[in-house]
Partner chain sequence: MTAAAQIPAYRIERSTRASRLALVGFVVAVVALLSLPLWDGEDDLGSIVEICYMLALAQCWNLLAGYAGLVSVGQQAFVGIGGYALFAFTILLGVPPIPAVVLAGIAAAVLAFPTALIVFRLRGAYFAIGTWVVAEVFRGVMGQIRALGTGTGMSLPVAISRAVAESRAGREIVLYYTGLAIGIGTVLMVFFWLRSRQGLALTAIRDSETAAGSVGVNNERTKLAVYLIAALATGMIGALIYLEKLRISPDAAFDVIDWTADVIFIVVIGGIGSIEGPFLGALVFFGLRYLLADYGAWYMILLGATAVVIMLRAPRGLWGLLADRFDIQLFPVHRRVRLR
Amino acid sequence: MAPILRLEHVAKSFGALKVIDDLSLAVEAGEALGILGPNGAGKTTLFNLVTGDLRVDAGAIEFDGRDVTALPAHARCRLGIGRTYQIPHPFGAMSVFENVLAGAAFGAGRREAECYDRCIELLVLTDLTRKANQPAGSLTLLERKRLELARALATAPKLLLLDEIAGGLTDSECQALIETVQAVHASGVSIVWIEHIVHALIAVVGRLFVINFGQKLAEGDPRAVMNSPQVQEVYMGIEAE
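Could you show the structure of this chain alone, in the form predicted alone?
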């Protein structure tokens, strides 16, 4: 079976700064992959290239067996690439339910009336049913992150990209979010998760991919990767002997 996502020799620069440098990566269907790297390593830029928010300077991106390198973001979303953003930006004056409905109707390209039941299911999944009719701008940080996840899932993704969705949460909030992400993965959605909270990643993903200066530094079993002296030196500042 072909990978659900494949990047081949992808590159992206901003002026003289090379942010993604000849990077290749494959994600298998049904896999949960964690992406790790220091600040400025190019992680979010990588997501923006996959979703079509940015165009590659070189290389190719395939999704579900199709070359999507030249497709715009909305077309990739409707093919099945969903994402969350590091800083949630819900439509604050709209209700929580309306925010999720917007993701289903516009992201997935469906009629509103066809989306109601699925939106309710997602509010249950993300524990937001009690907040359904409240303005999204009134939510706590955890609730905003749950709404961000619900909106992404409303687009009916085959592949879900999570960008530091656990950042800023307490330990108990983080654990609750981990359980939700595990449930999403168990439903058959492939996941690629950028996260600095390593224990959250390891609880969900089966493989880690570490990047530094836009290049692959290491990949493999999460615990083996985290024990690598090279990764510890670059990511945690622990000098290798």
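Note that this is a predicted model, so its numbers are computed, not measured. Numbering follows the first chain given and starts at 1. Think of the rigid core as the biggest set of C-alphas that the two forms share within 1.5 Å after superposition. What changes on going to the form predicted in complex with the partner chain:
Core-superposed comparison between these two forms: the C-alpha position of K145 differs by no less than 2 Å. Put the two forms on the same core and the Cα of V96 is off by 2 Å or more between these two forms.
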Given for the second form:
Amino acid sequence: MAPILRLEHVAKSFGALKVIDDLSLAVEAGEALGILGPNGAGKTTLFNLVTGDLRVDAGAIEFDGRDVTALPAHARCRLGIGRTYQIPHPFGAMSVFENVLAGAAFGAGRREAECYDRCIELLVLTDLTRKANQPAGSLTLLERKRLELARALATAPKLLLLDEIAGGLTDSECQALIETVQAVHASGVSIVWIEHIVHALIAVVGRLFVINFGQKLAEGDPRAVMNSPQVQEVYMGIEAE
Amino acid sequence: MTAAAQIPAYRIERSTRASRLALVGFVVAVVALLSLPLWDGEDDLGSIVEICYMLALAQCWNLLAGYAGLVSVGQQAFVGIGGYALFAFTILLGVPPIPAVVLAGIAAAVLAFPTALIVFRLRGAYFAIGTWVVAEVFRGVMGQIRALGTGTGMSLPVAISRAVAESRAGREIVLYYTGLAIGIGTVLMVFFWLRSRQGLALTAIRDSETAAGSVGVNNERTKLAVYLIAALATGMIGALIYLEKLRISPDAAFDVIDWTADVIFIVVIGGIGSIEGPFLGALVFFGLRYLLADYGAWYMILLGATAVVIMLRAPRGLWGLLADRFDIQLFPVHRRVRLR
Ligand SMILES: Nc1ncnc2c1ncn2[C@@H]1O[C@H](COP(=O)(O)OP(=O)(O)O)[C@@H](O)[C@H]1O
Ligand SMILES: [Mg+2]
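Switch from the form predicted alone to the form predicted in complex with the partner chain and print that structure.
Shown next: the complete complex, the earlier chain at its head.
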């Protein structure tokens, strides 16, 4: 299958700090890819480059066979890139329902009334139905993260980028989240998931990509990657003891 | 679709009890205002026109700063352009005055387009300063045009004010209805915009520009639309103001205090980022002015103090306080889910 996402020698610096350093990466259509890496490795920055929140300094980004390197964020979303923010960015004074509606109306490019069913469905899926009319700014952190997921799904993505959505969950909440992401994946959406909760990641993804200092450290089958000496040493050093 | 969740029966509601009551109030107020010349004579018409255009300017500025994040301190550019365009269209091109008011708005919107190309490259405080600089440039240019009286300005020829209506009383009534139309028209325009799908985009931008882009909202185009529509309305208001004043000069027409600072007071006091806010702000603004009419400078000092206190104690203005406490909306722009 052709890759849905391809990064070619992408680089990004903030001042003197090289955050993404000549990184290349491909995600096959229908694949679920997990991204691991220590804090500050550049994972969120990588997402911001893919979505167009940030512009690359060098390199190219291709999505679904198109060069999107120069496209603004809204255009990439409309082409089918959906994302959640690690630090949630709710539309704080709009209701939870309206947050999801905005995703469906603009990301999926539909008339407002045509989106209502899908929005309600997503509120049920993310267990936010009872909060539908509350201002999104009044939600707890965990609820905000679920809203991020609902809003991203509302844009009807072909590729869904998840940035640390499993942190802070209880075991049963985490299990429910795994099943939700599995269901999204099963419906044909390609997924890239940044997550520190390794068992959740491995339950969903077929391949791991490990980043350190903005560069690829390891890539491949989840178990093989987790057991590889570089990852044991640099990333999981302590746990490997 | 993903995870075939069972959808509960639901209904989407737009209006609330408060908004239905407010609609009745709004209709009563409009009927009262429309019939005012019949039962109140002409004495108050001028003040009501002024309230109408200040409210309309405030609604426009609120759309800019409160929703689109475009904190312009240069809206006087479009008041001035509107005023001068009225003079140019009527005197130089012989357009009848009331159509000239509409054309003046269009002229302002047309000039707003190249202005936007410049100021939209700037962000935050630089955007604010940029809009002001552009307004000063327009003021300077208008002061050079000989046919429009250069720096000293000019008066509208009697023949043109006669073209509005023969008698002074007749003119007052025509200007009153024009002002009412612009005031009510601006409020309705803002309301239907915010209530629409595009209003959802604008409200999303208000709350988070980053997230709005990530869900497919074209921030730049939405902002440009706000800027151009605000210029259109502001230009028409400027034309109306100078059709009433009969005399224009660059210094008065491009005055930052009269046409932008007071408007900012109204929006900030009343509550930025809501339709209701500018109404409440206009009430406070004109209330204070009426109460303190005899105290000269005290009026400005108290107005400034009120604005500062409100900015510190209630960043979302008086309407923000009320809306938080009582969970009300008078203009039903939101959507509520009712599960059955
Ligand atoms: N907008 C920014 N400006 C400056 N530095 C940034 C910015 N965003 C991220 N960084 C820095 O880039 C590095 C990588 O950040 P990030 O991509 O968020 O890492 P991760 O998500 O892997 O934890 C960090 O050192 C962070 O401080
Ligand atoms: Mg991160």
